[in-house]
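Shown next as structure tokens: one chain only, the form predicted alone.
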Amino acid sequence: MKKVYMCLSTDIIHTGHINIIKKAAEYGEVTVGVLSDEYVALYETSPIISLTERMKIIENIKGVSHVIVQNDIFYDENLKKVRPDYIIHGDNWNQGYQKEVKERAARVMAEWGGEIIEIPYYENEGLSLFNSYLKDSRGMPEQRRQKLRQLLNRGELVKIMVAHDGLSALIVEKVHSENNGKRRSFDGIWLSSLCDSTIKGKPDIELVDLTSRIQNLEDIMEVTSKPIIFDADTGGLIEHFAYNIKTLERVGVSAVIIEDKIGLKRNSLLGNDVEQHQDGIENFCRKIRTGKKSVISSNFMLIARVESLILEAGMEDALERAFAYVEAGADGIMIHSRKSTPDEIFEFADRFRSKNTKTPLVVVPTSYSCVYEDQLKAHGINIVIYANHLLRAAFPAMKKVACSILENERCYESGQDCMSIKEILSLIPMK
């Protein structure tokens, strides 16, 4: 009997895939590599069911005969390991980044004298309807936070970015990067303290007030589908957290961390070279709790911030600080460093994970920002920030444009450092 391979990556099963797969049985018997969840959120949007899921909807379809992972958006191994006569798949993979995997499975096939038959693209306007609909309930504030989750749970290093407003968030949702035949993204968007003040031209010294900061948060949230995790500095007066946090779980985020500082907040890259003060163990403990009673949903994350070695109080207090909080309901602990090498945040994970495996671990490698991020997830780290780079970029470029303008008294040569009004009107789509 003739051996078909298909590979499928939805959550969804409509009536399209039912005709495909009915399709290819007429051809012989069909094996169905089902897209890992990895791979599904690398090209697609995480998905909503989980691999294992998928894949027991889908052997119950008939049709299938056997239902295998593809453990990558290219087909190559599934095909040298199943050696199929013919590759039945939608005429819809010609453009885009499926236009490569049509191109590598067709010479992968030819090995054998294997061929690939494309079915039409199965359209219907409520399946339209229905999928956008589907894809807009992806930035509903639940399923940001389920991804968040979903990211950890899978064991992968997540990718978090800033973002200062609604345009740097599409930046953050949208770009991507091909490196030998993989696909790299950012994860979620990173709201800092610091971005949110620096674009209003104000000091970082918690001036700027939550409900200034929610109305920019609400932006992001209109243009975007990914987690969020929101820098809260020290989250304020005890009594005064347990309102916020449940303010910023309500409107939409997926996280929030916390630093354990009192008094005046003052950047932690300043380190001891301003008067800066670590609350107590018990205090901060405290306000996690209160913070922890006020949350509703299970996936929202508390995360504790251990400024220990910013102010350089030590590794044993940053250590007995980090186990204090996890016990007192903290979901991750941020630890933060201003030297120039990763050397005592990767001491510092490797103790914490001698006696907590499951904890997750944020950095954010500002100043040690030679640490490639396979070193960090090898010294267990779960989360990496990317904390300010965004807006670090988009101050030098907006000087030299006006510098530009200045200097040549018209606007001609500047535009060669501008994006076309064209590209800028393209950037953001109607709906």
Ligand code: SPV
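Numbering follows the first chain given and starts at 1. For clarity, a rigid core is taken as the largest C-alpha set superposing within 1.5 Å between two forms. Just so it is clear, the structure is predicted and the values come from calculations on it, not from any experiment. Compared with the form predicted in complex with this ligand:
In a rigid-core overlay of the protein, residue 69 has its C-alpha displaced by at least 2 Å between the two forms.
Core-aligned CA deviation for residue 289 between the two forms: less than 2 Å.
Residue displacement note: residue 81 has its CA displaced by at least 2 Å between the two forms (rigid core superposed).
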Given for the second form:
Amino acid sequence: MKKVYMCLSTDIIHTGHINIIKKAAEYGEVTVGVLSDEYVALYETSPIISLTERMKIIENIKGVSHVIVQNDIFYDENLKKVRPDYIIHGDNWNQGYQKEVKERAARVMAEWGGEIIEIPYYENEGLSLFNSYLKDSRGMPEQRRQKLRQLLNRGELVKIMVAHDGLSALIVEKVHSENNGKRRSFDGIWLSSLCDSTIKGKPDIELVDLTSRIQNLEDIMEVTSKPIIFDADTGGLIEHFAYNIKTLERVGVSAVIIEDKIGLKRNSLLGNDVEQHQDGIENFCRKIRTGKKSVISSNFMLIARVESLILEAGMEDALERAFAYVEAGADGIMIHSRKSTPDEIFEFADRFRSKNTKTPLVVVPTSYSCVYEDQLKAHGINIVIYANHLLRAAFPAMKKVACSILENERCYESGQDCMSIKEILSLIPMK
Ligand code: SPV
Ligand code: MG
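Could you switch over to the form predicted in complex with this ligand, since the one displayed so far is the form predicted alone?
Complete assembly follows, chain above in first position.
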């Protein structure tokens, strides 16, 4: 009997999948490679059910003889193991990242004269509706929150990139890099108080109010599906925070970070060069407890941000606060620094981890930008936030083009620094 191989990543089986399995079984004995959670999350969205359960479901579908794990988006390893006569796939893998998957599979199959059989992509009205429902549901608040929890549970470093409007959010949602065959993309979006203030030309002192920041958040949520971490500054008065955190939960934020400052807060990177004060431990713990009591979703995260290193209150103070905030119910600790090397962050993380192995640690390496993600991971850090880079990149690019038009008294020369109109139109929906 001929051997047939196919790969399935989905955790929701529909008639399209049944159709392709049926076709595959006509060619011979079917082995299904079930894509591991890591790769489903990387290329589609985190699976709702685990790999083991997905395998059990697929094992019991008529026409499937064997089920194995596929540990990579590329089929190579499993193909060499199974040496199938045929690969069965829908005819929808001739574009995007799938094109390379197909080409590599074809090269491996050629080693023993195997063949790729393409089945016309199965579609009907119900299925299209179902797929579009599935796509939209990924952007729903609870799905985003669950995804952040899943990413943290996977134990990989979670990479969060700032977005300051819908367009920059589209970049964070879609951009990816391919390094030595490993695809990398951002896991979520940071709503920065600095950037939300800067785009309005205002200081980062909690002046841009929550209503206006939520409008920006809505624009970002409308075009994305990734988890959202919201910089809620100090959280304001405890009495106000009790309401504001509910609002943030309701509008779809996945995690909120509040910093332990009180009074007129200034941007952390200004440190003690300006007047700003740290809250008392007990008072800030009360804010954390109030916040935790106000939210409903168990997936929603309230992360406490320790400013002791920023305000030069010392390592002991930073650690004492971090442990107290966890005790008060914080779901994570963000430790911030404005040093140009990561040494104090590493020391904090190592000492924190020696007593607490579970609570997620968050860092923002703006000033110690030389640090590599692997180093952060090695010190037990779970989330890295690139807090302002897209806005800082946009400003010089816009300024250069504006100056070029003034200097040349026409816009021709600036064209080389601008995206083509065709490209920009392809970014936004046609209707
Ligand atoms: C922000 O992005 O607004 C932050 C991080 O709070 S920092 O600017 O480094 O304080
Ligand atoms: Mg901020």
